[in-house]
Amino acid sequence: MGGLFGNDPLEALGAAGARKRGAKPSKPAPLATAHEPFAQRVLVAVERGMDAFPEGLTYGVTARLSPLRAGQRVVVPLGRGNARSHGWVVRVLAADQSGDIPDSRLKPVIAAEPAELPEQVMELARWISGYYACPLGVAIAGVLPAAVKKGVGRVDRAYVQLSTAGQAAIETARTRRGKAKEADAPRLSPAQKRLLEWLQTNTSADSVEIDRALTGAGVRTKAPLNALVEQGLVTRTLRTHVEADWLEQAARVEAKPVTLPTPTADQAKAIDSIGATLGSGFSQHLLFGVTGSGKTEVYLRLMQKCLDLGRTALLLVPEISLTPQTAGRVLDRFPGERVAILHSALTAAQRNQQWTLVAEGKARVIVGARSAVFAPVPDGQLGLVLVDEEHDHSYKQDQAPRYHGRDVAIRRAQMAGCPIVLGSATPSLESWFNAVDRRTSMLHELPHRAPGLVVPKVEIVDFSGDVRRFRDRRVHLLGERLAESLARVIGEDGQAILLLNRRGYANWISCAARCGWLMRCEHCDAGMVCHATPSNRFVRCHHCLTEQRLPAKCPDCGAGVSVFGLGTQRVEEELSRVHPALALPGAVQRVDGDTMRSSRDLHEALGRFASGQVRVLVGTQMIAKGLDFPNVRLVGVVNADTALNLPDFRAAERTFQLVSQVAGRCGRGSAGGRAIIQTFQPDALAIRAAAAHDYRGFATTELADRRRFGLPPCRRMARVVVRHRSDTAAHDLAKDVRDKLASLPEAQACEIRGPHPCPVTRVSDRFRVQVEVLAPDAAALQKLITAARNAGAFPGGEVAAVDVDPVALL
């Protein structure tokens, strides 16, 4: 365990600062430690951004904190000045594995929290750590909310109950009533005889029931209970509870009548194959099925046969859109469960609940968004694990740990010894490739939609013509075609919905006299986005979220200024000129980033389409998928191109699942529906697939463009973006990155690209640049990132950050 005791990374730094200044290192601040041998020596990995140290540090536990658990939560002091900070026990050493350091060398940790996780919540967050090149600590450190950490809503409240010693004192006192009193027989007042009486059928009751039965009895002071407590006849605990709103109701959006459908053939082959998987180890499963065809039914079945074995079942959803309605479908499917629902839009106390309920194990189903794969079920009881809507890149994190909740999921599950469900009715070209190509996933299909459930006619919209058409000088965001479909069904009673996947209310602002002028951020290269309010304009940047009002005038010349492009807003905008009705107040609800700040305002807003009170909603692709109403029999694209054309190799395959399953939100009525593709490429493949319902024609196009190219699938990506305040700076680091990476003998196996600017060059004032790594699967790169962080290859700190597989490239 060389070099993981006495000194630590922030100390070896502080030692060597001092000694290029020439001074003399200072001494480490005093720390209070037992005097006696410590009764363990644990490693812990501190909550900071350590690679230097991947295993952990080395700390002694004292006689008073001893024993520790692997997976405890625990602070310890760091550095010069013994700073405390909060670390995990990653493992409990044996005798032999300390080596011969004395206690004297080894810095004692300070205090145990209540936090803990599972040991195979520890294993995932180490494989997590090894995978996607992020220190152990911050690893471990994501896993846990931050609300749980802080114990917010953690109430410890009072118990009572009957000791023996109490309930032979009221069968004494029922057995002699009347006669003469034993010396040793207990003196009870008449109201400590009421109080044990009731504790006989109320066997454990906490602080609040207690006062309101010694108010029953007409005792206004706790002296009674105080005084049996000190004679022995009912004992006291304290038990620890965390409270919060209710959530499961919060969950429902809409009411539905508990009916357990037919399985139609295809649903029922594949409840059949999975579930003969259910107890018999871990196993990988695609279900594929068009929108509508009833995939949440399949999981559903799968779920019920999980609970009966025994096991807690784990479903995933993408996006907190999609939570409430399917979390109201659970709750409706098991009445009788406790149903734990974790996403980061819950209040924290909500959080502390639903973790710790799950910990416990009173909750044997549990859904949520991403981080719900790290859901502490107790080892050896998960049986299941689903992810819906596999595809979608929200399962991705943006910051380390860069993980992918759908591959993280996978993971666990391998953990588990537990069958996983990955669904879509658009699948991730990695998940289809595993499935066809590779054969390492089960492949189920389930091609028609339920019955009740029609395929949406999709009509594609050459959008040039209509521009060319518009006989005023407005912008005008529905053609003809889409504006005279969605009058006819508002006119029908039906409801609409409307996607374009871009915020705000216009892209483009610019001289009005065409001097040149262009508004762009101060700080980042790109434009700013306008905003409208009632009262006013602002634009913001949308990467560093710099604001400011809408300028008056050209800074360049002093004409005016215009604004152009589309935008959520100025679709809400038009709406009102489309049919009078869309002009009353809360017709028309928009749905993005900009409005529903919370998860109350989303539950709300999709409340009031279900009940028929909004009668369009538009929005961002949080609209897009997952979303269930029979009433809407319309949906329209209001710009197909908005993705087509970024510089990612993932821009078709994104552009097709996002038309496809924005389209399958219609057609799930009696009354049918249309989708509407407005685009100026009417041509392109994406959309013309997305268009005829042809996944597997585009899969198989653009899986033969990826091997050309040896893109992912094909083979796997890492990006490690360098990021810097100097554009030379930034260059001459990523430079330095790739020149290291290519002396790994590790290397030979992969190519290496770069480094080149990245497509948004300056985000904040920070210029960067990228370096890829292409390898021929998972274990080559894995080996070369892990040889890569032993050198020391990436710069520390937040000069550079490491994606491993990557699914944005901008």
Contents of the next structure:
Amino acid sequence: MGGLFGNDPLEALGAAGARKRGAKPSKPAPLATAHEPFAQRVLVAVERGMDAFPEGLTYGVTARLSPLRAGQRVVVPLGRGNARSHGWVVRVLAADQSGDIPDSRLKPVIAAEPAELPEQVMELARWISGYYACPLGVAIAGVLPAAVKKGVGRVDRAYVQLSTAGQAAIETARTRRGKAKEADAPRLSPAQKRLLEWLQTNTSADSVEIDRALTGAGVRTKAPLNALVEQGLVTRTLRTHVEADWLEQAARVEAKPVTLPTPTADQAKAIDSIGATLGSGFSQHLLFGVTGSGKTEVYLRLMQKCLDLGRTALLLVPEISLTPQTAGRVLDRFPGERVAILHSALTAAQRNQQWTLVAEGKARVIVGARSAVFAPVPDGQLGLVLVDEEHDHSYKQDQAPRYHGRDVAIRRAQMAGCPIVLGSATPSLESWFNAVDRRTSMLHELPHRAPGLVVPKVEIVDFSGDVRRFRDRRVHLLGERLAESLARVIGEDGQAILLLNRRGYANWISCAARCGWLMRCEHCDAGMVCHATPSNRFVRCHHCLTEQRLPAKCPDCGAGVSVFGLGTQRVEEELSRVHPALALPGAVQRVDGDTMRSSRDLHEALGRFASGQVRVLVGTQMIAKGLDFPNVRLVGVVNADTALNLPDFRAAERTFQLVSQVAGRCGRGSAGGRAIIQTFQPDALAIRAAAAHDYRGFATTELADRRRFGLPPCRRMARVVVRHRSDTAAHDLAKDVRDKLASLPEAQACEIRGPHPCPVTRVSDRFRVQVEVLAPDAAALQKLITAARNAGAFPGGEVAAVDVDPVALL
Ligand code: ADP
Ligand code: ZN
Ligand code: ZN
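Follow the form predicted alone with the form predicted together with adenosine-5'-diphosphate, if you could.
Starting with the chain above, the whole complex follows.
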């Protein structure tokens, strides 16, 4: 089959010139001609009515469209009226797979559409549909960016070239200049002559260039060119481009000078042993390297080795927060390669452009966030998959398909038959378990920081002591120790990062002085959060996003309302009192979901931090990851307990990760670094172990607990959340799910817990009740979930959400 955009119906209609295309083919094609035997039979997942035919429908393929392969987008007739519907070839059926339906009873594929997926990506979509229990159509929609499906930014451009006849004609015209013309030479107008001459030097001009040349030559219409095409002196071909601003530059944050560091002994060992597995099938590796140990350098060297073998390398990084710096480092390292960057903040046209570059095999280095795991690398090309910060929860998609990017990446590497490297300073217990217990993954360690980097000193501050000391009625989020250190670092021209995992200004709005009223969301079981803008204060629910004005008086007793608790905005406000330099405009930069609406915002904010204009970054977990700025001498965790108290069995793991990761942001320059962790629970293991840089100690204890309680990673979990406006209906439905699950023979190997209310019981006026399934391993879980789906155990539509391997249990 041709290139990415082969079999284009518009091309067949002879579309000419530059023209934007939408998704709709312009003319209905006739249905199959009965006498034409089908060359192929294919299973098509029709985008409409995907739920009705989850396995797909069988269609015939005429010789004209054949051969189709899995992954091709097609137009097929659907239903009685033969409505033209889009669908995807899921599988090409072998002769013996399509039963004995005669050709006459099969409908034909009407047309093949521009977008197509590599076979491997289609296979991945099918796997996701099965493993994560979602309809195939949802899985396909998840692997294919809408921008690609719609062909955003795609432009057909006409290219013109001299034909042999045209070449001859211009030669004749030139040599006979001034002499009598031969009778059989084509008659050329002056404009045509000029065009032909111009085409001699501009051998493959596109329509835009031609237009310019025509205008330059004083020719105002296309007529002379069209006449040349008609006479066969000039050939015109159509090619497709995706037009978008090239975005390499957009990803750059102050590139550091590229002097290739000499790998340390530990790095060299990891590079050699992982490198040795390149080109020899699937293997799984865990690169456990403390923060600042130079994991990225290991990735880059491995990527280079992969390129040397003529294969493509795919690097996944968590959401957008990491992309500017990491992408910058990759771009600097592979200046000769086209590096494709895929993340959520691209414009539709850019996304389609990057995707197309990958699909056409032009980008051999790909860096991207979660969904880049579906990068359409041509089959047989992928040679290495890397997942940076593999523990990061942003790899898990929180709506269907609820896939985990890291786990899909492992699956993809298996399909591609190439190594996968998971890297982290704080590996997820899942990956740690695979490396040390199940030994399905090889462990590589980088126990020391890279040369020139010091290990940050981490200090735990018991915040309850501080709270007692504050005599004034002002709120304090920064204790004495943190405030002092901060003032000193700023005084010495250093920079600092402060972490507080709470957006907004303050999360308690209450009648604290009199009746104790607490402002809660009308639609959710959650408190409202106060947000402040320079001109006013308002409240917002972080679950349903309802907003209201901040009430001045308590609705119950009329007393004044007070606002307290935690919030990044409030830290920002408090900082101006710590050091005069921080009161200057622009000295403090808040980085959270409210201020960083696009990757450009983040890129600019980090740029200002890199330049030294911003002295302190205050933010949520967005700033905990990956940032590498040498002048950061202090990291403060305003409250380490925000994650610790969540009703989720991963609360300790998450706290350990957050504290370790953010502490790792300092000590990257010569001036050393210190991290100060404020907490009300200084004895919590997660906090103590993070302060002591003791991952192994933490993981060992935590794994023992998980084993004792039968929790992941020692068992596999699926969670079904039933949502309903009525409390009792939600309960009844969930009980029904539970009973159906329990009645299946596949349930014998598993434990089913619930139904019980979710920790956040009501969101957007819907009650949420959950059932949890725990299985000894992935296969057992899979069997039960599949059987349950087949038995119709899960209510359809929006009512039940099945989450396999959930990472958040709120
Ligand atoms: P990690 O990803 O493990 O946190 P990085 O890859 O960001 O660590 O490396 C931290 C810093 O150390 C970077 O500035 C990097 O350029 C530098 N670095 C990495 N490896 C070496 C090395 N072998 N020699 C000198 N500097 C190195
Ligand atoms: Zn009151
Ligand atoms: Zn709400």
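Rigid core here is just the name for the largest C-alpha set that superposes within 1.5 Å across the two forms. Positions refer to the first chain, counted from 1. In this text the structure is predicted, and so the values were computed from the model without any measurement.
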Please check if residue 427 moves between the two forms, taking a CA shift of 2 Å or more relative to the superposed core as movement.
no
Is it true that residue 61 shifts between the two forms by 2 Å or more at the Cα, once the core is aligned?
yes
